[in-house]
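First, one chain by itself: the form predicted on its own, in structure tokens.
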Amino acid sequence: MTVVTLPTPKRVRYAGFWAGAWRRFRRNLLAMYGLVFVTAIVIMAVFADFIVPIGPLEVDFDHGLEPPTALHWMGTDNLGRDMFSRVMYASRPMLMVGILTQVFSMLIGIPLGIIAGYKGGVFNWVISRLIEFFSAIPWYLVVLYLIMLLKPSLENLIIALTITSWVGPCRVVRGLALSVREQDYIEAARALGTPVWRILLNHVLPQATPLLLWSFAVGIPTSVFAEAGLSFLGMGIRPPDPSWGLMLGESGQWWMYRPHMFVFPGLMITLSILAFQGLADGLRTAIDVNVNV
């Protein structure tokens, strides 16, 4: 009698959540482009002092409106300032507005949303009405009006954007807290006398982390676009400090015969918004557990 020996089945190893998320993320070409470009922008902003050959505020009237040359890689503006240096330094306020706005929005929106969703009652009603109010009105007009009331500056721009940006993370956390508080394990935790703050910290907030990460990433291109648009209108970064939107505004009367003055800052705005948006879309796909790729 012949005994047939079956091969031992290979042990199946299941990837964790973050390992699977990274696998899905790196298969997204637009997301990888966003990651590479954003990393380059951060390096450019941090090490601009060591990269640029000429200071961004140095004026040279004898070489104004020069096209790109070996000395001035992106040409000069109407005051003879080096466009390459100004483009490099302009990445700093862009990143500050984009990142700090989202950080402050998270610090405001997460506590309000998690308390409103878990506790309910009058506080939840008030937060819900505030979310509906800020969602019903155009946020850009609100930011523009606040900047008009305050003095146009980088700090006031961040404050104005924060006032309108906290709604996103607040809505995400509130909705999740409303569903989680009815779960059996939450009831068991309350029955065991677990403090409310520990329930929120250990059970509610970890489940909201992937969505909050996506909300953080998707809010950055909106803030970048707002900073560029308001600076273009003269309501954001004040001259002589460099800003891509401000540089576009300054090129208004020269673009017909000196196109380099608007091509380079316009290209940086477009590529940056595309990179941050691609990064956000990649994160949305990566944290979606229903996507099996």
Contents of the next structure:
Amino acid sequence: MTVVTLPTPKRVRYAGFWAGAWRRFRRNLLAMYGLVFVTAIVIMAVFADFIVPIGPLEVDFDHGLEPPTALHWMGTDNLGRDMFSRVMYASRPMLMVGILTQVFSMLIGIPLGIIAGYKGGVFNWVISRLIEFFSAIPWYLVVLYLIMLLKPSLENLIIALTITSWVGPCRVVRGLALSVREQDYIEAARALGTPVWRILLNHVLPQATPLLLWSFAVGIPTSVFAEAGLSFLGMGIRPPDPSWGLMLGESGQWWMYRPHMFVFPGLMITLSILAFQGLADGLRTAIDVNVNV
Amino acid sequence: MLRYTLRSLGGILSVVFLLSLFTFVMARAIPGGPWDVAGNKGTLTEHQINVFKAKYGLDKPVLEQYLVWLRNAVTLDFGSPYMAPEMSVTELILKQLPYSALVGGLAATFAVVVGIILGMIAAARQNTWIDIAINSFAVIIGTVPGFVLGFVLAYYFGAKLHWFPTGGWQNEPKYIVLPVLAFGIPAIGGVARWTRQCIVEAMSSDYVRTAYSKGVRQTGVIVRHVLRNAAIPMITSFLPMFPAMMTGSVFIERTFGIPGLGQYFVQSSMSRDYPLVTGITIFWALLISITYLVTDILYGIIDPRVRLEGKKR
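Return one more block: the form predicted in complex with its partner chain, after the form predicted on its own shown previously.
Then the entire complex follows, led off by the chain already shown.
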């Protein structure tokens, strides 16, 4: 009997979950645009002080309403303030509202959702009704109403938007906790006497990470839109601070003769919403989220 | 079906009740009031403020105010706005609503018609360059805010070409074209994508393959099997667009200076006109909840599977 030595099979290296996700993400053109644009705008917001030669609040009455020139790349507004500088600085409130709103929504939504889903009972009932309530009424109603009570400002905009958007991550986590709590490994953990908070933190929450990542991304375009829209109505960022929506609103009576006053802020609003939307869409296909959560 | 309807109706009423309680109490819990907003801040004496409070019952405990309001609200009497004491809130809403309803209704119709056509073309030419082009167009157009698009349209077609007025409102069709386009075009994106998805899903289902294999002609399969099945999710998601858009977009109304309901909501919030704000909020919430209810019932009517499932329970 001859012994046949089989060639040792080549070890195949399977890509991990995140490596696969990145590969799918890279294939999505719009998602890559989103990644590049968002990176650029973050750099712009952080280093605005070093990039911009003229301050965003520097008034120059002799050079008001000028179309783009070599000195003022995007022209000047009615008070002679440099539009390029204002457009750059306005990326700060946009990013703050877009990202902080989602951060606070997660901080509120995740604990409430995970406890509601895992514990069930009266708490779950109350949270479910709250979720239904906030999904039934449109966000702008609540936000406009809260802004009216709290006076327009950056902080109040974030507070009002958080109150309407914590429902998103809360629903995601609650649904997941509900389905996971009957699993064997949770029961095993319970049998070992693991405290509830540790079960939630180590066994339930990691399951929700990809979903939450998507939920985080998909909320940002709405917040960016809300910041621009409310500032446009005069209920968001307060003048003289720059904001794209506010600049659009301020172009008031001049926009017909000085199109640069609405073109640049309008373009920035649209491009950023598109970028964040592309990022969220790309993430969804990359991590294969079931959208009907 | 009847039991289901009644239960949903109860749910709607409780949501609206909670919302009214919330808006009412919150408005009065926050310090300040209609007497110290921009414009008349500091111009009123202590005595005048007290007279104002007494006149509108704002000096009474909040709960008592709410009960009085609720008793009137049941008979659809939401009081008079501070800014126009000669008319009731209901009258004001009914007076301004037609502007919003006209613009929003036309915009929704436009978006649904164009969107469905684009979505059907994309689905028919699945995975070709036409499909990709329509899909990219839908994504991009869906992210443009209406008020930004409004500026672009008003500048190009209004200020440059002089085809349409750049804003304002007169009872002439040319005043309505640009607002409708600015409101409707961004909505096309979502409609087109959803239509494509519904049709593609219906086309890849088993009964379509069966129909083909038993020799039904292509047109027969499309009309009888694909479209009828795709129509169910389409109707249930496009129908709520109409009331949602007909109540008016604050942003579009501001851009074009349309005297619609949205404008009044912002104005009344700015001047803390409690009866008007509460009235408009309740009106909106009621309208939206009723839409959801009607959609739910309609769903049962057009999709027999839902009805049967309900009976089994």
